[in-house]
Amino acid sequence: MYPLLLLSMVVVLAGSFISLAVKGRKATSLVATSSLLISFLILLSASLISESLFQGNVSYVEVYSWHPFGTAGFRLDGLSVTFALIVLLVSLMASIFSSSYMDKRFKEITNARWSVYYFLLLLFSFGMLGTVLATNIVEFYIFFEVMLIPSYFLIAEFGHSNKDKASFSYFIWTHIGALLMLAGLIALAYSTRTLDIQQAARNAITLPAGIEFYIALAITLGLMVKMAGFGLHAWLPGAYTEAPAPVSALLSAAMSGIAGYGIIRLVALTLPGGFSYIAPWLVVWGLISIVYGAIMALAQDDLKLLLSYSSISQMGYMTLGIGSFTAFGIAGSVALYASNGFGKGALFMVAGIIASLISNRSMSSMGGLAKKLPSTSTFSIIAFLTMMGVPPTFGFIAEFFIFQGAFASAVIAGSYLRLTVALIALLGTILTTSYSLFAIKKIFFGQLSEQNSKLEEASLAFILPVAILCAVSLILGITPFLFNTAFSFVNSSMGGIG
């Protein structure tokens, strides 16, 4: 077996250390997207070697010595593979987008400060995917740091003017939350005698219900700081407003529901027992979140401030569906990971076209911009259709199988409680209806002001990334194998409960 996964990972931290190296915007973007593109090309040989990992049947592992920590490695299975092929895929296009970006945006800015920008950026991707394919628990908290650390140099050095302030609330919380996921993490390792997550695993099924329940708590809290579940999301908003357009879209679109896939996979199939005290908990913090980000959304003017708020009721949906326990939900909320990727990853560029061609966040300055920028408009539209899971968008799939989850989950416990934060749930879904809507009204149509009258649709190299993110949404939302591949694993996983 040929080490795809591996390579897969030694070409974006090659391509992030070749860029300190070049100079210039072209190059430097030339190095970083191709790089990019070449990891992600990997990773996809990597899954289709086998048809039936799609069907999320078998894993593409690849095992290396790690002496004193035993064994390491990469490991693409039904669970990692969406996750990985999202942070490939939001990374390349983000990339793609900073060439016209931050040029518009930094006129000044130096070969020295283009070289900073894509380490950092390719650094990030690299840190993230390193965490979705880990094999090893050391492992995983090695990329999950090294997720961190790029990610808040990018806000601190590029960001905008309260970026100081942003940065640092940013790096504390989560840094804390990393913190509390390590006690959890070194708890299980010890328990379980085992430093591997698989063996772990195993090993799991004979501790005490007492241990497996405080580590349990310790990882899913520390996880849920990242996932800036309601109360511990204080961070997000300042850190997604400040942060250039292409590195808010990573963080949104691709870093927050990592710390999903962390849950997933640490807790809900390493130590179900301990899970199952904790996922109706988990249920109606998901529906808080969901709530308050989505009114809090409402309540914007700023464009970028509405989408961060409504980051945190999209992760919210996300929480619904892990902790619904079910493969359904759960599966669900690996493909919300992915149409949140689509969706949230195209608006936060199109906010930064927005911002670019009229110096201004403002959607009260805004309306009627669909008459001069026609395909930025087409493609916000649709992506905010993902974000409302509106067929045939990958968000109604996402969308649909969280829910069935949620109400599974009632009928098989009974549960009243869990049959009504369900209903509410569902119910949630006319505000984030309502701010999308609102959003495209306000900005897209209404009348045209004289100063965006002699605005012109924006470039091909900030159109194309937003296209392919809403092109793939609609590819996805109508033929759902990654879905599939997650439903598969997760049902696999779970003994083959529904």
The other form holds:
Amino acid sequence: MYPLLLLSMVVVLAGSFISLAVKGRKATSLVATSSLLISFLILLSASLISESLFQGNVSYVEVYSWHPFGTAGFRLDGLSVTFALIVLLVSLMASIFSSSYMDKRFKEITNARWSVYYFLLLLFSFGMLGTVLATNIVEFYIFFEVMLIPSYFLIAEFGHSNKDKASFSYFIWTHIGALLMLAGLIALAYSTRTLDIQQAARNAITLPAGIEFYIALAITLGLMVKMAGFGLHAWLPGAYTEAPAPVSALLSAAMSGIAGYGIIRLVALTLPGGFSYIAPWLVVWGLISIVYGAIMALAQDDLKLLLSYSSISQMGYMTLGIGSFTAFGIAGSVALYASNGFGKGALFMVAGIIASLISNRSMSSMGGLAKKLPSTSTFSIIAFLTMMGVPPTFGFIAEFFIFQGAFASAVIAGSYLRLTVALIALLGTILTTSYSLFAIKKIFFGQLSEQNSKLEEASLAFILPVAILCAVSLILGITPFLFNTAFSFVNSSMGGIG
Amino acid sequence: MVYSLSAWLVWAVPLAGSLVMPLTRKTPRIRDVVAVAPSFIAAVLATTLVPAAIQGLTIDSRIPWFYTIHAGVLIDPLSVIMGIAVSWVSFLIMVYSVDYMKGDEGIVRYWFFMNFFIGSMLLIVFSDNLLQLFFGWEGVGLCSYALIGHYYTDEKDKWVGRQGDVVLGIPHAYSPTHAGMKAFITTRFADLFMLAGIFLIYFYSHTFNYLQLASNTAWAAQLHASGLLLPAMIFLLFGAFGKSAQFPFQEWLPDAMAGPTPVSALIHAATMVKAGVFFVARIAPIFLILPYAEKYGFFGFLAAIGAITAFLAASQGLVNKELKKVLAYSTVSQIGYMMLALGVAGFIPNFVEAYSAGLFQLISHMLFKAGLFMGAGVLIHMVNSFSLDDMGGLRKVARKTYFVFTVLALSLAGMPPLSGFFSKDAIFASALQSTSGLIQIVYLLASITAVMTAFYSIRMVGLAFFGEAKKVEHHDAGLRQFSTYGVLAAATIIIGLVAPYFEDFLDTSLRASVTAFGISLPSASFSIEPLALATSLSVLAIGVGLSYPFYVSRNLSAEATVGKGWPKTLYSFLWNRLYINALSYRIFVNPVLAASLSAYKFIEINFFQRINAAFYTASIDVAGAGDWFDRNVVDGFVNGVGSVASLFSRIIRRLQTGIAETYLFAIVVGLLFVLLLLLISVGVI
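Output the structure of the form predicted together with its partner chain; the preceding block shows the form predicted alone.
Below, the chain from earlier opens the complete complex, with every other chain and molecule after it.
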């Protein structure tokens, strides 16, 4: 085997440092975009080797000796492949989008440098990619923190008016979460006497139930901060709203859900015994996040705030799916990570397009924009449909299997109470439909206001990334092979009990 | 094999056609041809399946889709009959649209969604499993949303309902985009129940395929054992009730009139609302074969909701002033009959008798309702108003349309020998086979509804065509446009004239369809049911007799009759849409919006964001010295030197502020943990 995974990591890292060395918009964006594209293609070929991605048994592991931590390396399997591909796809789109969007943004910021921006952006992607490919517990933690630092600087340096406060609370909340997770990881390593994640899973079988439970709890709680579970979400609206649009897209569409990956990989599949006590509560927590996020989204007039709260709601779906602790639910969560990547990624960029055109994020100052922005509005509606889970978008596949899992786990447990929770959560998705349709109506329909009457459609460079994300959502919605891949992996990892 | 290919293409062609539409943006002549062609091809393809239906074949053509799920098409008499009816009526509506939508600036979007709509509906019809059906199901929902809100700029003249009408604080006039949203949210809410039903069934059956569900009913035994069989069945019905605008989900349909008139015709006659009935017809045989008492819950609930809806909606037809809304309520009411018939089927010895009566009613309604909408579109265009008050006396200026519209309305009223009479009579006759008390009540409600149907049909014709002539702005329809609904009127006459043979055909072919699901039926016994015939004729006579003097001959004044006393009270109760619409808003919409605003204010802003802010201030206090340094030294330096403030200096500055110290503290703590881990692991490994 070729060291394809290492290569894909190195290309992103190299891209980030080369961007530091070159100057100006064109050169830096070219370096960044091409290195992300190359990395994406390398990863795609690794996952397509002998068509394994479509057949659902991706397995590409590279292990290197890492003194004194045993071994470290990269693993591309049915679970990580979706996350890795989406991280790179969304990063690539954000990179393309940045070169046109940040051009306008930079005129408002003094002393902003393209090289620094792209350096941080790629480092952020590098951290995310490393996190999902990591095979070693320490490696996982390091990459998890590498993800945090550049994203913090991206908000603090390039964000909007309230960036200081927003970036600060983003850092503190998620860092505290990471420390809690770290405590859990240390305990895991100590008690299983290994730093290798797979080995830890094998050794964890002999753990006393109590210890397993507390380790699982610490890791889960720590990660739930990054996933913005209800109660731990206070950092999110500020961070997503104050960040520049492409960074918001990355934070919401790529980063947040990686915490879900962490829960699946490090808890559900590693400490299943301990997780089985937590799982039912995660379902409830997911339900609360879904409803709370959606209700908050319904109250917003600021488009970016609406999308931020909607992210809390979407991560709630992911939590619910993982909490169902069935192969359907977990694979559905993985699919939701992808569909949220397409939908929310596209929508944050749309918010950027509109803000750059009318210098305003308030939806009440919009209205009737469909007339002036036909392409933007078409793609926005497709992206909203992805969030709403309407077929043939990939969002439907994700929600369908999350809820299939939620119903299945309730029926297996023979609990009418849990069945009711699943039903309420399912009916709660009507709130997603509602805030999405209200937003579409407020932004695109109705009468065009006087000051917007001279608007012109954004250029192709703005629309292309949005269009690509929407197209992928539709194609995968009709041929959902990413779901197969995740399902067969999770199903076999769980011993086929799904 | 050839049959399967046709069945795949019949829905794929319109879907592909919709994707081609944007390419024809620049060439109007080609555009309209490209737009209409797919529905014609679909209609021809559906027609090639006729031999399969006559032979009573059941063909299930499947291909792997994803995971272990297959996609497939099911060709059996039910899908073929439905497919032919849907595609031909859709084709006529598309031809009609060419004239109706001429010059509309959103025409490409219109054609895109019309084709997508037809393709999605045919996908529902030919799908062999629940999941694939759901794709089509949501497809029609999406298209209805887009097409009802076609006039998305919400100009005042496109609103439905009378401006200024307010009931219980809820305005009763809606913009097109509001109406579209209402349709989508209502039907989707109902669909979520349907999904819940699908989940419950799939969990035990591991298949979505109808034939597999029918051939191995172990899933039902398990659902029965856990007490979830009835909920699963009822949840599925909710989905159908949402799409078909049945009680309590009916309020979206009348407001859906905000869309262009051909859209209304498509929603009411060929697609959307018929999807619900078709879905029930598809799943009812699966439930019928189950040996559990829950199935009577399913069929009883179906019959009861059908009857209640038929009754409530017909009452709205009596008072509404907008021609299209009268037709809309009439659709809700007529769909109620179909649901009722399918419900009755579960209670009578010969299932297929009521089953085919329901399908007969569906086809019959498809013909006359599509025609009525197309005729209404012409009338609305002529007087440039939705309101029946602005019509009147049109029989002189629109002779062709007057004649055809009246034939179609009489079919709706149930006048022999038109198809509407026979289909309704078949439902009455089948309901009389049951001895169940519930079905007897249903029969009574259905009869009263038929009186109201006859009444509002005549009222509609009378108000539009009789009485004093009003100002007319445009001429009657041209030949191409007229021929579309002319054909439908001819069809309702012809099917009426050959009704006994047509009923026989439906009965025989659907019998084959149903037996493929493992149902054994008693042999058919054809006999005229005198009581049903008497009911059909007398309700017609009463309805027409009550309506005629008020609206056609105009010997009596409707205004004077409802002007005072209890008729006035009743009239205003009906006029206010029985308060159902207003109450739905007051219960489901306004409280949620109000709650979201106050939850945002009190929970999010005053609690969570306060905690957040407190964190921030606290950390600044802790690092007060750094902050002081920042404000007095760094800022002074930066302000003094001015332009030197490069990114480098700003990062330095950030490191010197109190906030950054807090971060550093946090990072150091993190690194200490890593060190600890390192020490442990070195010892361990």
